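Have a look below at one chain only, the form predicted on its own, in structure tokens format.
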Amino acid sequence: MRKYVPKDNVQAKSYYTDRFWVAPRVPRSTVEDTHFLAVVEAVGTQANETYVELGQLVIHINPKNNFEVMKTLKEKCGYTQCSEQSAVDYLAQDNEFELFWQLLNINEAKRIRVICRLANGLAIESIEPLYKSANFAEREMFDMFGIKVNNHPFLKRILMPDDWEGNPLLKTYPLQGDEFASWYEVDKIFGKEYRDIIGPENRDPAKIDTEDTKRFSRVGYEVPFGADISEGETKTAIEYSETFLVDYNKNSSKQLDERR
């Protein structure tokens, strides 16, 4: 097994050679739009900060009020669609997550982003009773970040296996996985006693093993499993399907003289 290396300071490492470089902030403006002004008035004192960014209203709220704010935005302001919900890891910097919800008012063609800061270890209230699309989004947030959601109807992992260790979207999670990830399939399928025989999982996406006769990633050079390739390998012609819409086997192409 590989030597374990502590990963607590991964987020604190510098990714830029110029230590004085600062990413430019997206321009913000005050709320002047009539519709957005009505929304701010409806939310009232539950909004800690409001401004317009990239043509949409941004509202910062207290995490304890997320359900009440969402209910107001849906029932009184016409934001009937929650198109996105997730989080950003700021644990190394503030020991907090930044949660956001992206809402859409179809009738007015307006968008709102609701943001709150949630301390590490605390839970957020589920908005699934208001927006059914939040069901899978909250499960993904729980799976990828480990953020618990109160009163969710079925809070369990949605992408990773139930017995997976860690949360892959945390900034302290290694890009190529950790020791647990490298041995997961071996332990699950064969058992830990086969570690020395099989070896850890290869997590290098650029590596192509010439002795791999499964040829999953080598289009045109597939061979039957277990075939002898010691004498070399032969390229196989790629055959495309012929349908009534497009004939992919035709070599001729047409080039337009000018843009229409």
Second form
Amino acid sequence: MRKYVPKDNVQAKSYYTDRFWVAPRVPRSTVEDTHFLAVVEAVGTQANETYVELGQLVIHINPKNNFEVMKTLKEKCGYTQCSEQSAVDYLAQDNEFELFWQLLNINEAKRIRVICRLANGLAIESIEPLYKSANFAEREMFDMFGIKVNNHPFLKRILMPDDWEGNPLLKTYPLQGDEFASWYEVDKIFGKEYRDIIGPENRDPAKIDTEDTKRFSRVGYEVPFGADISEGETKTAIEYSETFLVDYNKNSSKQLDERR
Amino acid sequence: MAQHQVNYASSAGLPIALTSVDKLVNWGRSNSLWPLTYGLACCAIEMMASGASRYDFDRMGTIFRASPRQADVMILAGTLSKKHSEFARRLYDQMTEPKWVISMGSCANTGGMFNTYATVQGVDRIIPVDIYLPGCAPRPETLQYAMMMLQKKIRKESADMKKNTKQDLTTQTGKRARLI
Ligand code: SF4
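So the form predicted on its own is up there; where is the form predicted together with the partner chain?
Next comes the full complex, this chain leading.
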């Protein structure tokens, strides 16, 4: 029977994991810092869970409240920069995305991570009116995960071409691309009928086509450039240059028929 | 009366050089190869270094041109992403004949280390290549050597470009692609 390969996560995995290995977890602590306590109070009941990880406050919210929470954080708590925003694919596990926003308060030198879980197929509200940097970040999230953003001024793919199919950062997306991706440039430039002529991509960097006499030659079976060797090749004795390579121990070496 | 009389028939020979039209045309073509200023990734930095004063491409008659209409050589220097492949091909099509292509670096040759969904696995999938230049990144000397090899190739070609075959991309099935 063929080995079962899950289709919802096609990403490469490590080929060996110790059965007793437990992934180390980042230690969490309760909020004690006075600034962070003020932030938690300002956010109020909109926060589902708050804790401190590596000196950063983490706030879990509902996806519906994201705009109000960001507004509070920006206007009341001084978090004037949104340095990063993206998502994590947990579709296989929970059919959800985890969205996160990384905020920075320059005056206090503090960072906050706001996290929400968004069910597959739902849209999130854009925070572009608050943070201009969210414009490109949300477009990238849309491009890479297919998460729609409501009220975004210009929601369009940012990294991949506009006519691209698929969202490359999903765990269901293979690293070397699906069929559409592997023929993209051929289809676009020459048309689909050229697929047969140009042939599939060569993804094997060590591939040697023994019949291709334009790119490869075999020692002991040399043929002219581009000769057709589909009907087998003839063996030619290896000739050494008498001038440059002097065979001092004449005839004492032996050429093996096959590898030992 | 001339003070110095030149005896053409003596040892120096007649002031005539015998050649063929092909040789003359190829001499001109090979000594003024103008590449397109077209960098794709980190290899382009080496290409810029080759053009700058230390390595000095100009002494070989190789002057970078900013328009494909004036260029003879396309140096594909770097990673060609699938999004950009269409434009690379358009620039190649905009170049006037005769035109040659150098694929510079592992990325342009085979996709290199970017064995991913977004990189063209070898520019010869869309553009016929004359010289493959290995390396990551190839040093400027290597690019100049590739240019010299291209000059050598041109000198051997026929001046009539129609007689010169472009690279035929032979696939596993043995069919031929005519990607003029
Ligand atoms: S071959 Fe190396 S140096 Fe050149 S573009 Fe690719 S990664 Fe960069």
